[in-house]
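Read the single chain below, which is given as structure tokens and is the form predicted alone.
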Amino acid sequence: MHYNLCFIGFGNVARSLVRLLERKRDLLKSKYDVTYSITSIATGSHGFAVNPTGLDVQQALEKAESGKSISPLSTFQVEDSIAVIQKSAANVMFENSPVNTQTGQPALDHIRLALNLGMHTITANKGPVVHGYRELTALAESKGKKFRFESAVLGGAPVFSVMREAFPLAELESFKGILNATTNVILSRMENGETYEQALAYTQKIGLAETDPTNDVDGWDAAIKVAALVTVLWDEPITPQQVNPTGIRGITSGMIDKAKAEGKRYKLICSAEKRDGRIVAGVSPQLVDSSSSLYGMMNSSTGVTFRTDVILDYSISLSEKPSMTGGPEETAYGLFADFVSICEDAVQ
């Protein structure tokens, strides 16, 4: 089967996905008899390109990475992402526009449109998962298509698919983990003697934190991940605002030193628990000691432990990355895995 692919967003993750697809092209063909063309790309700063017969992928990569416009590759004049989706003649859309924790837009509109046009949709964007999970899942089912989002939490590590496929009829009781690498790096470096300001500057220097670090250090990135897990795994829609996160700005070097002297360390803990039929979710800096599985998660390590009525503790973790940036390759693999899953379903 041949798939036409539409890319909305063409940053580091999307470009890593393109390279991964190219690397796995022969395997896709030999194992699933799948071929593909990239027919459309929308970028935030390098223009738009559509060619229903297939874009020159290498030229698109080179132009985007050298700061040039990809628009000369287009056989249509398109001026926004909506037009790109409409003209793409695509079977699958990868939606990787910037995350909007408050509304999920414009990703929500992109995915609605793609599903209505008969495309499978795959995203790493947490916004539409939190703000549109039920609607988009129902819309996908009505169209005989898939809405997939494995990369929304923990990058390429399987979280949603594991709970969906490996734990049939298990009842989730709680989860607890570290879901934001930036704050974990900051707290780890503070434990090694840096001030909060120095550690934050380091994460910004290596591209882990944005120039405006609010989403990370104030807990909003962690909160939207908690909201995504709750919304999907319990089918109980909640927003980051309901999680009401507390970030790490209030953690001082003195607090770090005192904790260290007591054999403890601060971690930005993400958790949710079902109590008497209601969900209690939170994000806050907490002290953990060496008896906790979270104690040894340093620098860019992240992970989460699920407790169910049948398996008491099941953990998924990503160990520290050498670059400490987490790498777009991990998130790209989650997107790729969702695409392969769709291909598998098509041949069954």
The other form holds:
2 protein chains.
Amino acid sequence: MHYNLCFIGFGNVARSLVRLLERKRDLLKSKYDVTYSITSIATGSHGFAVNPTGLDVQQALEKAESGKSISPLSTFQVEDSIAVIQKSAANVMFENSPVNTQTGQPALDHIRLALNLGMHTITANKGPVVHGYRELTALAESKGKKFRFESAVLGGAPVFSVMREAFPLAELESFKGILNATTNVILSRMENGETYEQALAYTQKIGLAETDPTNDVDGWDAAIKVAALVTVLWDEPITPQQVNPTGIRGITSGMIDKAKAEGKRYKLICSAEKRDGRIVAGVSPQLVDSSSSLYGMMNSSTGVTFRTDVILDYSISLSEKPSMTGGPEETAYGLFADFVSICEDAVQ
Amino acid sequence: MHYNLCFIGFGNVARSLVRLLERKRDLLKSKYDVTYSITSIATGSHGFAVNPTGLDVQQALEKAESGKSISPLSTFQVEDSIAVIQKSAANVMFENSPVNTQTGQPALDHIRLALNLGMHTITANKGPVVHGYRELTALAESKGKKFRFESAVLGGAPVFSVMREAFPLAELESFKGILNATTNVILSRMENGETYEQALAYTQKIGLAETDPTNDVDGWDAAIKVAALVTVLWDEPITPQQVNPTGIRGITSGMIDKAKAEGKRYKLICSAEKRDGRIVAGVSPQLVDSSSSLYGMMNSSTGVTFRTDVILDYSISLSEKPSMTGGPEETAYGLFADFVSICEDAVQ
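Switch from the form predicted alone to the form predicted together with another copy of the chain and give that structure.
Shown next: the complete complex, the earlier chain at its head.
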């Protein structure tokens, strides 16, 4: 089976994915008899390119990374992402446009269009998961295609696929975890004596936090991840607004020192519980002591503990990166794993 | 699809599995259109029973649990496990006879026979995994059946299925973890002031360690789990003898106190690494500090961290049980999950 691939968004993660696909090209062929071409790319600020017989991938990477337009690689003129999707002749679209927590756009429209054109759709973007899970899943099913998003939470490490494949007929009762790396790095560094401002500046310097850190420090990134988990794992749509997060701006160095003296730590805890059919979800800074599995989760490490009716407190966690950054390679692997699982399903 | 089930071994885990199957009967029907009958049971010391149209499950449970023979439930006379398998008319055999770390018997013979008779085979027993993985997997494949063993490591919590389903085309580089609960409870209690003898006696009292604790405290249980992970995940057969474990008998209260004063803890560390195509595996007590994800794993909690070429340090862990015991219900769920995954495959 040959797959034509369409890339909407061509930032760090998408380019890491291209490199990973190239590195695993022989394995894809030998293990699943899968070959692929990248037929179309839409970038944020370096143009658009479509070639239904396959773009020159190395040239596209070089151009995008040296700040040049990829448009000269195109066999015909395209002016926007929508046209790229329409003319891509693709079987699979990777949607990696910037996250919009409020509306899920433009990813939502991209995925709708691609599914309607008969493509499988894969995204690392939490927006369309939270704002369109039921609709997009139903649309995908009606087209005999898949809508997958392994990388939306825990940056590419398997979470959704574990709950889908490895917990058959289990009932999820609750989950609890640390899902935002930036705030965890800030709290860890404050415990080591830095002020909030110093710690925040550090996360910005290494590229973990954005210039406007609101999304991280006020808990919105954590809240949209909680919303994505609730929406998918319980099939109960919920918005980040309903999660109504409390961030870490109120945590002072004095509070952290006092906690430390008592053997405790503040963590930005993400949690949700289903009780009597009703879901209670939240994000807020909480004190944990050393009896908690979250206590030892420092710096950029993240993780989540699932309680089900069959297995008590099963945890998945991702250790801190040497670089402390989000790890575009790992997020790229989540997208890749979604693609391979689609290839596998097609073989069966 | 209707499945006839054969139970070889009818201890705590097998009986928990029967209860779990009964509890999930309606879900199996509604989600996979699967029904089942238990047509045959071989117990260790309460007889054998076969009824190709289905045994009375409640009666079998009651008899076994009140110490009575189940043989009166049989529609014809059977004298041993082999005959039970042969006459079971089963589609799936659950093998839960006692573990033999040296030979894998008699589980190995039971599984061979069942596969040759065209049954899927599922076991929580590490013996046949370590001593027969390649042979049994090849035999199963030649018969179009499955050989599954999710519960062999980490007591029913998904590990093998995660690595099989959620890490496609990933290359495992190493793993490291705590896989034996008994030794972890002993080391945790020694840190709180108990002597080795007191802590060991506690684990025996709660039914976690056996009267002869050699298997746990000398590292053999950990070693066979390491061997099972290596054998399956790298498809490289290795025996517990080759893992050559060092147990915890040499760890004194004095050593633990000294470590504690330095902010460290002894843990019985299980590890394996593939380097230049060669596998190095071991089990030994090692000092870890609070920067390690294993540091916070206390009492009966267990877990393992996998390093792959695509995701750095992905950990799976199981929190300590309130009861501290191994949790037959969780092990039963691993067997159940294997069964459901076989049902799922049959539907596709």
